[in-house]
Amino acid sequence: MFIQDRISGLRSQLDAVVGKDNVRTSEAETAAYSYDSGLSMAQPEAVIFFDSVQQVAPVVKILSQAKIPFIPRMAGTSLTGGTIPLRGGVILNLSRLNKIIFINTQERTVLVETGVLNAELQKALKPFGYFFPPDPASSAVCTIGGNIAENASGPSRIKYGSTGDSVLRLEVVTPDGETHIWEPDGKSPDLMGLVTGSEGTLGIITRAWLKIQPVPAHTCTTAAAFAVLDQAINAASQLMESGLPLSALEIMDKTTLDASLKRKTFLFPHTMRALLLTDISGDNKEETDRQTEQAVQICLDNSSIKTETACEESDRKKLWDIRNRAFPALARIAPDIVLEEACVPRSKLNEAVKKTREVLRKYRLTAGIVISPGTGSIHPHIVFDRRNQQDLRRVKNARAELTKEAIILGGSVAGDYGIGVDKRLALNWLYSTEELDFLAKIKYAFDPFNLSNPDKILPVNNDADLFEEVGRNHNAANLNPSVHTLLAALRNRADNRISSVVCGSGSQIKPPPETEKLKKLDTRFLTMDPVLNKQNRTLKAGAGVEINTLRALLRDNGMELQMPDTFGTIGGIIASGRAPEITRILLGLEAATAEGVYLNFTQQTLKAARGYDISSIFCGSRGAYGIILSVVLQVCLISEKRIFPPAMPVPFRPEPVHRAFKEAVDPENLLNPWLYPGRKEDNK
C-alpha cells in the first residue's frame, strides 16, 4: 500500500475542481483498481471521478505539477495490465464521461465522449440507419476511449479497418495538463495518429470525432462448418481472394464451439472442428444473394460438411451469438481466463495455429482458439486457475513461447489486445535497442517525467544482451550498398555538425532560398525494387520510388492504393504531409536518424500492437526527424478502392510537442534545420 502524503497534501485542490466525494483514498475502493483483466495488480493512492470534461485538464495539471503518475480509466477491460498502477499514482476514472454530443447523418459523423460504451453508441446510431464499424467482442462493456487508446477492431476489420481508421478528430490533454485537439491535417506530423493506440501513455483522451457509416440494405451471414481447421483457414483465404465484399470474417476451432454450444441443439454435425462465418453486404439485394452463393461455394470447394445462411438480422444474430458467447463460456470452465493474441502476416496463419496447438499442448494447457483471418490474427483463450502457481507458471510461459513464435514469423507481440504490461519485454525480441530508444523519445517530448500510465508498452529494461533475439536482423549489414553510403555520410556530417537540406524529386519539399549554402543530402537514390506480396496485400517500396510506378505494378496485378491521386516519390509524398490519408495504409518503414543510425519498423501484418505508431511521426515531417528509406503499404483490389478527393499541398505548422520530439531525435537540427529555426535553449 502506498503512503496517502502525496494526495493530502493536494486534497483540497482536487476536491475544488472534481468535489470532495469525487476523490476516494479508502483502501477497500482503491484496491477495486488494482486490477484489470490482464494478470498484473497494483494498487493505486486514489481513484478520482469527473463529471464533466471539463474537470480532466485541470486534475492532471495539479498531479503533473506534483509529479504525481496518473492512469486513465474507463471500464477496466484491459487483457495487457494496461491500466495497472504500477507506481502508484491515482486513477482517473473517466467512465462517467459517457455523452454522446450530437449525431450529423449528413457530414456521417459523430462526437463522443471518451467513457461512452461502444454498444451504446451502436444503439444510438441505429434508429438513423448508421453505425460506428470498430466491434470488438467487448463491445458490451468497452468504451471509445479504450477502443482508441488501443487500436481495438473486431470482425468488421476486414471492411472498415481498425478504430483509428474510423478517428476523423480527437481532443487530448496532454501530460502537462493542457487541452488540444488534433487531425491529420498534413500541416505537421500526425498527433491524431501517434495518440491512437498509445495506451494513454502520451496524453488522455477526453473527446472524439468519429466517422460513421450507413448499415447496409442487405447483409447476409454464412456459417460454414469444417472437419479441419486448415481447411477453415484456407476457405477464408480464398474468401479474402475472391473478391467478395466481406463485411466480417472469423473462425473457431472445437474448443471454443463445445464450450459455446454445450447443451444446444444446433444445426451442424458433430463431426465439426472448426466454424467458419462470413458476412456479405451490399445495397442490391440481388446482388449480395448472389455473393452470398459464391462465398458458400467456396466453402463447400474447402470440404465445408456443412453451410448455413442467413439474411434476417434475428436469424443472423443466432449465427453470430455463437462467437459472441465463446469468452463467457470459455470462462465457465476454470476459475481463470486469459486471452492471449498473436499477429502474424496473413501467409503465415496455418502455420502460426499449427504453433500455437503445439505450445498449448507442451504446456498442457486448454484454450479455446479464434481467428481473425482478415487480419492474421489469432486469439487463444487460456483458461486456468492463477491461484495454482504451477498453472500461472505454464500460462505465463505460454504466451512468452506464443509471442516469440509470432515474432519468428514475420508478426508482432500483439494487435487489438495491446502491450501494457505484460507485453512490454517482448519488445526486446522485436525491436534494437536503437529502435526502442527512438520509441523512448516520442514518450520524452510529450511526457518527460513519466507520469502518464508510466511504464507501459515500452521495456523497463532494454538491455539486449538479456534477451535473445529471434525476431528479423535489426543491422543494417543487408542493406542495398546505397543506403550503407548514405547511413555513413549522415554520420560524418552528425560528428562534423554539418547541417543538411533533404533532397528527393524535388516535386514535394521546396527548401527556401536561405538553405542554398546547406549541403546537399540526395535520396532520389532510394529505388529499391518493389515487393507486392498479394496474399498479405502488403507493398514494400523504396522511398524514391515514384507513385506512378507503384500504381502501375499494382493495377497490372488487380490492385490499388486507398490515398489521393498525386505525384513524386512515395517517400516525398510521406514526408510532405501531402496526402495524410496515407497514414490510414502505411504500415511501417525503415528510416535513418540524423546521426546515421538505422532504424526497422516495417512490418507485414494489416493489425499490429508495436509500439508508438512511427508511420504517424514520419507523415508529415518534411523530412527533420529522419530520412525515410523504405515503406511498407497496405493495398487493396481495384474493386474495393474508394474516390479520395486530389491531394493539396498544405502550410506546415508544428506544434510544441514536435519541437520537442526533433530536441530528442536531432539536438544539433542537422535535418533540414531551417523547419525548427533557433538552438534548443532559445525554445524553451
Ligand SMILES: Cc1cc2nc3c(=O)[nH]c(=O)nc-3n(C[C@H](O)[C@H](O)[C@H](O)COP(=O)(O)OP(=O)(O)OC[C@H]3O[C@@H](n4cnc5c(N)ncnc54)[C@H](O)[C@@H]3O)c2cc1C
Given for the second form:
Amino acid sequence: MFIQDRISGLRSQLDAVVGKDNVRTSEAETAAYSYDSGLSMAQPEAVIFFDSVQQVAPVVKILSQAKIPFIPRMAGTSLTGGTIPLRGGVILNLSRLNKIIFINTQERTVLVETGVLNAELQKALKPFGYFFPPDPASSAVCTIGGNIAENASGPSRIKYGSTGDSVLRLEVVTPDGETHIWEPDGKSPDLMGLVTGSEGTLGIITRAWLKIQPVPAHTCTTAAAFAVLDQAINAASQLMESGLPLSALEIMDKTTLDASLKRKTFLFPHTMRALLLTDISGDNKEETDRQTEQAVQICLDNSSIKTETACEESDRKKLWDIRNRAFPALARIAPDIVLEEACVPRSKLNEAVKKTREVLRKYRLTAGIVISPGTGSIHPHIVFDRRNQQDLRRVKNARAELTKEAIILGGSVAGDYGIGVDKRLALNWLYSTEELDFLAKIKYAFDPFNLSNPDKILPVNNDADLFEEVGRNHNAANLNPSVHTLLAALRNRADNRISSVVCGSGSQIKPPPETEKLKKLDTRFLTMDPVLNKQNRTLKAGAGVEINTLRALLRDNGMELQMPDTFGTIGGIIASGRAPEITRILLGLEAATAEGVYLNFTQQTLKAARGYDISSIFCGSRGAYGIILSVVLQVCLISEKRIFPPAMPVPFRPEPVHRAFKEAVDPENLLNPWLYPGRKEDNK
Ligand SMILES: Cc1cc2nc3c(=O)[nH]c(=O)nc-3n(C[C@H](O)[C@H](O)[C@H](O)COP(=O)(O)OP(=O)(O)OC[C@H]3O[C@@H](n4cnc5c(N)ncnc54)[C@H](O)[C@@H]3O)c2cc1C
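Following the display of the form predicted on its own, present the structure of the form predicted together with the ligand.
Whole complex next, starting from this chain.
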C-alpha cells in the first residue's frame, strides 16, 4: 500500500517536543491504528505519543503549520470510525495523559487529564463515596477524553444525563495550536458545550474539570422478566412517568439474554423474552425500599412474569452483569460484531423496535437488542463475518436503513455512539444544504484548514446526491405565517444592506439609536402556540413566548423547567446568556440567518448526536448569529426541579473563534452589528 510521507521533514521538530521514541512511523505500528471499533479503515502516516499535556499544543502547532491532519485518539472504542485517518495524517495517541490531578469532594469536582480511563476514575472516587455518573458499557477500557468527545452515556443517563452534563470546564488545544480554558459563563456562546461531543473535530481536549456525585446511600436493583418485549417497554414508560427516583434503566431482548445468560437461566422462567433492569436510589432506606416495591408493582401491572430485587452491592452487580456481559457474550457468536444505534423520541420506542426487527429480518442479520428507554435509544449488537463481503454489505445497508427509519420516526442519526465516518452521510437525511452549511461554518471558524480529525461528522458536499430525502420538511413552505413575515423582512433588509437590532422584550440589550441603516426587529410576535409532549418530556414554543406563560402551562401539567427563575421571552433569555444553565435543557431550535434563510435544528429526542451542538452556539449569542424562531426544551417533573442561583446579566466577551463564526454566518454584519465592531464601515 502506498503511504505518503509528509512526516520525515518534520521529524526533528516533533522529536524535539515529544522525544524520538514517541514518534512512530513503522508500517507495523501505524497499521495498528488503521481501525477502531467501527467499520471503516485507513492507515495513518505516523502515531505520536505524549508524556505530558504541555507537549500537545506544540505538536499541534507543528502539524498545523505543515497542514498535516491530526486525529486525537484514546482507547479506540469509537463505534463509528471516529479515529480513522481517511486522508492519512498523524494519530495523536493521548492515552498516556492519564493523571487524576485532584479530587475535591467538598466542591464535588475532579480535575483529570483526559487519558484517564473511566473505570480508573470510578476506582479512585470509590473510597471517598463518590462516582462520576457517565457509565458507558465500555467504561473498563474507554477514557474520559473519549467520553467527552463523544458525549457518551450509559444506563445512569436517566438521572444524571450524558457526559456533557458532568463537564464543568475544559482545557482545549485548538487546531492552530493555542491552548484555551472554556466554561459556560454566559459571556459568549458556550465553546465548552460546543467542543463536547464534537469528536475531536474542533480541537484536542487535554484536561477536564468534572462534576462528581455522592454514591446514594441506598440503591435497589429490580430485574423484571417479560414474555413480550413491548410489555417491558410499556413498563419502562410507566416507570419514567411515575416520578420514582430511577437512577438506571435498560431493557434486553431475548437474543441478548440467550447469549448473556447461557446456562444461568434458573433465575428467570424460560418463557422470558425481555428483561428490564432498573435502579432506584435514595438516602433513606425505608423510602428506597417502598419506592422499589412501587417499581416492582408497575412491572407486575405490565405483565412481568418474574421479578428479582437486590439491594446489596454484590447482588446488584450480579443482576447488572447480565447487561454488562451482553457485548462479550454476543461477540462470541460470530467473528465480528458491530454496535448500531437508533435514537427516537421516547413515545416512538415500540414502533422503532418493531422497525428495527423488520430491518434485521430483511437483511437476514442476527442481533441482540439493548434498549435505553430514558433516551429512546435502541442498540442492536449485530454479529456477522467481515471476511464475507456479502455479509459486510448487508450489515452496512442495514445500518443505513436503521438510521433512516429512526429519522423518519422523528429521531436522529445517532444517540450515544457519535457520527464519525460511518454515519456522516446520514446527516443529509436530517438537514438541508443550508443547515449543513451552517454546521460547516462552525468547523470552519475553529479549523479553517480542516486539519483536526477531518472527515468526521460533516458529510462531504456531493454526498447529498446519494440519498433520497426521508420526508423531513426542509423547505419553509409549511411554516407559521409569523415566521414567513420575519424571513421576508430579513431578506428585504439584506438586499438593502440594512442592519437589524434583534430584540425580544428588550430588557437585556442597549443598542445604538435606530438609523436608516439600523432598524429594530421585534421577535415578540413569534408566539407560535406552545406544544407540550408529556410522554416525551419536551416543550416546543415560539421564541417570543414569555417564560412565565411557559411555566404556567407546565405547572398545570405537574412539570417545570430545570433552570433559574427569570423573566422575558424564551428566545431573549437564551440569546442573552444570563441563564447559561439553559444549554442543558435546550434540545434544539429553529432559526433564521441574517439573509432570511430558514434553519431547522429542532429535535424531539432527549439524547442525540446531530452534528455540532447548535444550542451552545445560540445560548449567549446576543442575536448576532441568527434569530431564534422557536425552541424545543426538555422539561422535568415539578418534584425534580433543583434550586438555582438567580439569573444575572453578564457582560459580552467574545473570543476570536466567536468572531470567526460571526464572519462566516453574517459576513455583512447585519445582525446586532455593534457587538462585533470594526467589521463593516457602513454599519457604524
Ligand atoms: C463494547 C462497546 C460498548 C460501548 N458502549 C457504549 C455505551 O454504553 N455508551 C456510549 O456512549 N458509548 C459506548 N461505546 C462507544 C465508546 O466506548 C465511547 O464513545 C467512548 O467514549 C470512546 O472512548 P475512547 O477512549 O475509546 O475514545 P476513542 O474511540 O479513542 O475516540 C473517540 C472519539 O473522540 C475523539 N477524541 C478522543 N480523545 C479526544 C480528546 N482528548 N480530544 C478531542 N477528541 C478526542 C476521537 O478522535 C474520536 O473521534 C461502546 C463501545 C464499545 C466497543
